[in-house]
Every structure is written in structure tokens, then in C-alpha cells.
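The chain that follows stands alone, in the form predicted alone, written as C-alpha cells.
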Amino acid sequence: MRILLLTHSFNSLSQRLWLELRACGHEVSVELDIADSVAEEAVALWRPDVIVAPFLKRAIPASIWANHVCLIVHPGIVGDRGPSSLDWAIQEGVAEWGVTVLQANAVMDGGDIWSAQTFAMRPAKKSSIYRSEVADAAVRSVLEALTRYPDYVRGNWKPTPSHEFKSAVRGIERPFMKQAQRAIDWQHDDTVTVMRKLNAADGCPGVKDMLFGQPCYLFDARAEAGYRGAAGEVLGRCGNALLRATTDGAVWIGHAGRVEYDPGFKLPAAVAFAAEAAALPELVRAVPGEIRYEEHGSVGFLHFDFYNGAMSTDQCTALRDAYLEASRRPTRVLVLMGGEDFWSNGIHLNRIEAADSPADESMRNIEAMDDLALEILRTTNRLTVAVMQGNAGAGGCFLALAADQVWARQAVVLNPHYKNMGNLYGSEYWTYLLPSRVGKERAQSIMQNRLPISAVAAVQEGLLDACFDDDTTAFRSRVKRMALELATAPDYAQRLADKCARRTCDEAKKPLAEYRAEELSEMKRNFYGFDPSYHYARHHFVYKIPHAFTPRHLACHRESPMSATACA
């Protein structure tokens, strides 16, 4: 079928629909929805069997849901209706949840409905929620809608009208969440209801609360019953978070925005608040950090779980460091982790743009990525395994690649890529890993047309060399089997031997400095050059400011309307 997806942003529900949709052969093409005009002009331009909404801020116009089948992603059960359906979800601490695919008509959320799942809830950020467990419940809603799609057509079925659904759960209709409704009671809410809030604003829009008696949003937080104050007080740092009391324990903060600077421009609590920090008692946290070491038999994983899968200059200074002193323990497989929700996007865009000079941060910030990359490419000693339980992103794809082998989930989604952000060249060694992985050739290609690429894909291609269609627990567990067995696999040395004489000979052709040279080179027009494309792209990131238009690669049908190959 022709399937046009409309949506508000390119986000990674969007893109893991885009994906999965291409891969079941379908011809897709993508909107933003910026505008009613413009939507009618892509449905004319395209022509589609169908279109499907994974993520709108605002309703389908009737010139086009009274024409044709649009089919909504609604992230809640059956009934629920409203703009802050996860966020109520969460909030009130629900046991399940769930994606229903309705169709769209002049009842915001009510349409009949088409297909519906549900899923167990957990106690996490909305951010991680929606990009598992809501994204893995909308894939199966809507190829199981699109499935009926033929039938409907010769008028063989119809969807059921919400009232009439059977279902288990039944949702309600909701207000938006206003931030009074978000608010946090420091002297009568307890932890758990503390974490609810936090958790079910976090990614977009935060909590509005108080720092030191400065307005702020606060994002990314972690429960901690190792510590006991007055309910509300600041107790101390860790890091770059904060540990703030609650009525019966307390929660680490992890990033605050300023509201004289935007409530989407996140830092590190402790940076946003960098003087009334620096005054706190450092304290040590009873829940892991960002970046943790375990051992099992002579195996070593080094977990890192920064947030939103950016790392600073700091942060990837510090993962350097635990990596050499991985690299220094006994071991015969080293295994990087990443974090459950990302592996790694690479620099980190916030914190440049909070710097004096974000062009200077930028060059440090991707020095210090190329130094961690170097230090993994050279490991000679023992065998490196990447795992990606999270979607990954530019240089942290490269970050990766610098490893001996590269397993992920099959739901990881990965933008192997820089030009988005503003024709940014890219580095980590890049130049090296992509070609050898797939060619001169492939590797342009990948780099050039800025897509999304599944996992699935990926190993096809030999960008990556397995993944696996499991849960997060049955991964994890899965990873510890294989990297125990290639750790006692008979032909181990003959690996380890063979990595060492590919390394050496790899070096002899053009050395790795050679590669670095030449890429940071181009980061430096990037950076210091005349065409700012890179710090307007980076700025309006960092701010949220949404696309005036839909970049042509995305939108097939402003390329060449009625042509099947522009999208396949």
C-alpha cells in the first residue's frame, strides 16, 4: 500500500513505524504536521491508501479524515481520550496500559477503532516507556490495522465503535496535564509519589518546581532510600545530580532546566545550578551512577546510562577512564553495556550550547569521543563486545562500530549518521569503521541519505552482527550466555590473534591518526567556518523549535509524486 505517515516530529515512534512499514513492503512517505494546507497538499501529492498519525499535537483537519483512512496512534487503552494519556498513566501508578489505532473523525480520540494492545506498566521515565513498551504495542496495532485494511475496502469488516469494544481496561477521558496537576508537595508527598510526577513528565514537559529559590523544571530522577533530611531540602551532590529529600527518603535529580533559559533546555542539575552546587556536601549513591563495572567469570561489563544517550566532554572522559581500568581486570571478553534505554547518541548538544564557546566545547566534546573510540579500537588484549539495548545515534553508532562485535535488540532503531545536524562531517573514526563494515560504497550512501536503519537491517548488511527479538531482561540475560561463551569458545586465542594481525595490518595501510586528522579537520569548518548550518541545526535542537517544512528526504512525495522507487 501507499502509506503516508503524518506526524509532528520525525520521533522514534515515528521512525520505528517508518521502518517497520518499508519492511513489510509497503511505499512510505512522511509529513510534518506543520500546517492544515500543507497536510492536504502531501495527501494530494502522495495519493495514499492510508494514512497513519503515530504522533500529533493537534487534530486531523476534515478535509482529509473525511476523505480518506487516517488511523491514529493513540498511546492509552481503549476509552482513553486526551492530549497527557501516559503522563495520567504513570502519574496515577496504573497497572497496565496500552496503543490504540482509531480512526480519525470530528471527536478527538474517539473514532472507531481498528486495532488495540496492551502491555504491563513499570515503574520508569514516560521517555523509556514510550519508546519500548508504547512503540512495541503501536507496531503490532498497526500492521495488525493495516491487515483489515483489504477487507474494509470490499466492505467484508468495519472497526468497532468505542463503546462497543470489549476490553479488559477501559480508559477515560482526560484534561491536558497542567503543571498544578504535576506539582510536587515536598512536606506531605513520599518518594514513590515524588517519582510518579517525575517520571511521568520526564523527556517533555518536567516538573515546574524550585532550586534555591530559583524557578526551574526538573527531568531524570532516581529514588534513593539511602539518605534522610527535612522534606524538600537539598542534601547534597553526586556527580552532576542532586539529592533532594522527600517526606520518607529522597530522589537524585539528575537535570533541571532554567526557566530564564527555556523549560526544554536541559543541563545537568548541577551545571544548571553550577554556583549553590558547588557549595553542597559530595555524597555517594546508594543507586548506581551513569557509568557502573560487574564481572562475571572472565567476562567484564562496563554499563554507561546517560541520559538521553548524550555525553559531555566530562562524560566521556570518565567512560575512557573505567574502560582502561576494565581493560586492566582479568578478564577475556569486555562487553559495553551502554544503557537500557540508549546506547549512545554521541556529543551532547546541551551542554555545548550552554558553553562560553559552544564551538570550542564542540571541538573538545568530540575529542574526547575520539580519544574513547581510540582506546577501544586499540585494545589488543582481549576480545570487545558492543550491546545495544537502546537506540543509538551519529557518533555513538561509530563508538560502537570501534568494537569487535556488535549485538542489539531487534526493536533498536539506529541513525548511523550526522548531516541532520546540520551537515555535520563526523568523526569517531567513522571514515574507518563504516567502510570496512560495508563498503566504500554502502557506507556513502548511509552517510548521504540520513534514514533511520533497524536493527534487522543492519545485520543484514553487516553493520551489525546480530540482534535479537527479545525483551530486555531475556537480552540482557542472553548477553551474558554469548559473551561467557566467547570468553571460552576453543578458537578464542585464533580470535584474539586474528583481531591483533588485522589491527596491525589495518595500521600499516593508514594509521588511525591519519583518519582522525582528516575527520576533525572537516569538524573544524563545521565548527569554525563560515556556514553556521551546524550551530543553527544544534540550537534549534537544543531549544525544540519545530521544522518549518518537511526535510525532502523524508517527504518522497515533493520528489516525485506517483513514483513507487522514491521510497523504496
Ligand code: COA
The other form holds:
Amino acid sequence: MRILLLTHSFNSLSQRLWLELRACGHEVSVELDIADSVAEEAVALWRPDVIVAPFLKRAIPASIWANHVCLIVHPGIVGDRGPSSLDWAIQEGVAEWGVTVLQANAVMDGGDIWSAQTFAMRPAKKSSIYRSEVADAAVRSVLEALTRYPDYVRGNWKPTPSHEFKSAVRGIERPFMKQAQRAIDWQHDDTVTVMRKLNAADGCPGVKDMLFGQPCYLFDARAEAGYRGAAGEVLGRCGNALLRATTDGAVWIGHAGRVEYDPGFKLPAAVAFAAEAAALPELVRAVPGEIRYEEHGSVGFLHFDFYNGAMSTDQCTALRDAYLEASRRPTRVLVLMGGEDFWSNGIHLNRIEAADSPADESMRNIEAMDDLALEILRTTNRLTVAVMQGNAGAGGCFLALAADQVWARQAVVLNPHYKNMGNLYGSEYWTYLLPSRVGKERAQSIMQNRLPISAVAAVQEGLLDACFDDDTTAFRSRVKRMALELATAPDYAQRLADKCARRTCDEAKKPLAEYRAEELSEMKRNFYGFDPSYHYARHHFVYKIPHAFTPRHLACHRESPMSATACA
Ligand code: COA
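Now that the form predicted alone has been shown, please provide the structure of the form predicted together with ligand COA.
Below is the whole assembly, all chains and molecules, this chain first.
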């Protein structure tokens, strides 16, 4: 089929669907929903059988839905309507939620149902549920809906009106969730309630609140049972997180957006309120922090759960220290676990944007990433494995390739390229790591095409070593088993010797320092050169300024040599 993805942005869900639909053999083009006339033009150019809308912020015009089948991916159960579906479900603590694929008509979210899926909810951030459970259910639902399309065209099948659709759980129309409905009542809300409110608003729009007497938006909360205090009081800090008392415990606030800048522009809480946080006592967390190490038998597991997968200079340095410490332990395999939602998305663009000199901070951050990658690359006393539980982008992808093996969950989407960020050249030793996995030519096309790659496709072309169709819990158990097997494999010593020999040989051909110097000289041009594209792109990215047009490499219908590759 010819499919047009009409979407507000090419976000994680749209990317997942784009990959899955293409893997099924469909021809897929993308149009960002910028204006009705532009969407109409895209439809006229592409002449799609079906339009799939994974993420829209406004209604599809009648001129399109009246003449084409438009399938809306709604992140809610059957009967649910409104723009804050997931937010209400999380805030109200429902046990089960779902995704419904319905046909666009004059009533927002009120069209006939083509397919519906449900899933069990877990206590987690909205963004985490959206990228995981919602994305999985959306893929299942859209694929199921599309199998019905031929029968629909022949008149053998009809979508079901919402009120007739048989479903164990049924939703209702809910309004847009206002800040007044999200507000935390620190004097009365217990930890569970506070966590639900903060989770329901993460990563957008956050919960409007006050810190140190100043209005701000709160994000990235973790419950803490180890401390008590006067409800609402900020009790202290640990690293960049602030601890705030609830009526029966406390919560760590990881990130905050200051209203006087832009509420959507978040920084680590203790950076957003640097002066106030400096005066707070430093506390020890009872719950795990961003970086955590555990050992099982002869395997070490290093977790780094950085918010949004962004890695600032100090986070890279702390992780490098933790890596070095872990590599002094008497283990045989060191597994780099990343975080549950993301493996890594490279340097921390928000921290860079907020720095006095973004160019200097970009340089420091990339050097710190490179220092970390270098330690992984020159580990000779054990085998290393990078484990992608969640998505990886830009430098984060190449950081993983520094390990001896890379395993991923099948649902993971990779964006192993930098150019979308204002033609950034990239570092993290990618000029060494990428060609050695996929060959020079393919390395070049991956970098030029700047398209997402599924874990399955990445394994097929050698970019990753293995991927598994598991949920996060099953994947972790599998990784543990596989890592222990690797550590006790009869050929362990041989593998280790081979890896060291390969590294020595590669180093003799061209030292890592040379790769790094070449990459960084290009990066210096990006950061300090007269072309400011990177600085513009970063600014647009962190302030979420909508695209003014659909990038040509995604819009196959607006033909160009680049888009031809995307559609193939
Ligand atoms: N620095 C700071 N924040 C980052 C980030 C980074 N490197 N990468 C992602 N984020 C944030 C986003 O701003 C977004 O924030 P939100 O919580 O306010 O929504 C969140 O992480 C999720 O990112 P989003 O773009 O919505 O996720 P996605 O899954 O749709 O897209 C990427 C994934 C990797 C394509 C996209 O995030 C991206 O291009 N990131 C930048 C990568 C990069 O250029 N890094 C620098 C070079 S190494």
C-alpha cells in the first residue's frame, strides 16, 4: 500500500510506525502537519491508499478525511476522547489502558473503530509509557487495521461505530487537562498522589509549581521512602536532584523548567536553581540514582539512567569514573545497561544551550563523551556488552558500538547519525566504529540518509549483534543469562585474546587518537566556525520550535535524490 504518515513531528512513535510499515513492504512517505493546504498538497502528490496519523495536535481537514481513509492513532481505550488521554489515565491510576485506531470524521476522536488494543499500566512517566506500551500497541493496532483495508475497499468489512464496539474497558470524553487539575497540594497529597501527578505530566507539560518562591514546572520525579519532613519543604539535594517532602515521605525532583525562560526548557533541578540548591544539605539517596552498579557472579552491570538519554559533561565524567571502578572489579564481563527508556542520546543539548558559551560547553561535552568511549574501547581485561533497553540517538549509538557486543530490544529505534542537528559532524570515534561494523560505503549512507533504523535491520547489517522481541523485564532476565553464559563460555579466553589482538592491530594501522583528532577538528568547525547551523538547530530542538516544512529526506512525495533513498 501507499501510506502517508501525517504527523505533528517525526517523533519516536512515528519513527517506529514508519519502520514497521516499511518492513511490511508498504511505500511510506511523511508529511509534518504544518498547515491544511500543505497536507492537502502532500495527499495530492502521494495519492496514498491510507493516511495514518500517529501524532496530531489538530484535526485533519474535511477536504482530506472526506476523500481518503485516515486512520488516527489515539492513545486511549475505546470510547476515550480528548487531548489528554494518557495524562488522565496515569493521574487516576487506571490498571489498564490502550490504543484505538479510528477513522477520522467530523467528530474529534469519535470516528468508527478499525482496531483497538489494551495493555497493563505500570507506575511510570507518561513519556516512558508512550514510548513503550503505547508504541507497541499502536504498531499492533495499525498493522491489524491495515490488514482490514482490502476487505473494506471491496465492501466486505466495515469499521465499528465506537458505541457498538465490544470492549471490556470503555472510556469517556475527557477535557484537556489544565494545570489547575495537575496542581500538587503539598499539604495534603501523599507520595503516591504526587508521583501520579508528576508522572502524568512528564515530559510535557510538567506540573506548574513553586520552588524557592519562584514559579516553575516540575519533571522527572522518583519516590523516596528514606526521608520525612514538613510537607512541601525542600529537604536537600543529591547531585542535581532536589528532595521535597510529601505528607508521608518525599520525592526527588530531577528536572525543572523556569517560567521566566521557557517552561518546556528543562534543566536538572539543581542547575535550574543553582544558587538556592547550593545552600541545601547534600543527602544520600535511599533509592537508586542515575548511575548504579551491581554484580551477579562474574558479571558486572553498570546502569546509567539519564533523563531523556542526554549526557552532560559531568554525567559523562561520573560514568567514566564508575566504568573505571567497575573494570577494576574481579569480573569477566561488564555489561553497560544504559537506562530503561533510553540507552543514550549523546551530548546534553539543554545543558549546552544554557551554558555561558554553548560552543565551549559543546566542546567540553564531546570531549567527555569521547573520554568515556575511549575507556570502553581500550578495555583489555574483560569483555564488554552494551545493552539497549530503549532508543539510542546520535553519539549515543556510537558510544554503544565501543563495546565488544551490542544487544537490543527489538522495539528499539536507532538514529545513528548527527546531521539532523545542524549538519553536526559527530565524534565518539564513529569514523572508526561505524565502518568497521558495516563497511565504508554503508557507513557513509547511514550518515547521509539520517533516517531511523530498526533493531532488526541493524542486526541484519551488522550494526548490532542481536535483538530480542522481549518486554523490558524479560529482556533484562535474558541479558543476565546471556552475560553469565558469555563469562563462563569455554572460548572466553580466546575471545578476549582475539579482541585485544584486533585492537592492537587496528591501533597500529591508525591510532584512536588520530580518529579523535580528525573528528574533533570537524566538530570545532561546527561549534566555532562561521556556519552557525548547529547552534540554530540546537536552539530549535531544545525549545521545540515546530518545523516550518517537512525535511526532504522524509517527504518522498516531494521527490529529491535523498527522498528516493527514504522510500526505497
Ligand atoms: N540533549 C537533551 N535533550 C535531549 C537529547 C539530547 N541530546 N536528546 C533527546 N532529548 C530530549 C528531547 O528534547 C525530548 O524532551 P522532552 O522530555 O521535553 O520531550 C526527549 O529527550 C525525548 O526526545 P524526542 O526527540 O521526543 O525523542 P524521540 O524518540 O522522538 O527522538 C531522537 C529521538 C534521538 C531522534 C531525538 O531525540 C534527537 O534527535 N535527539 C538529539 C540527538 C543529538 O543530536 N545529540 C547530539 C549529538 S551527539
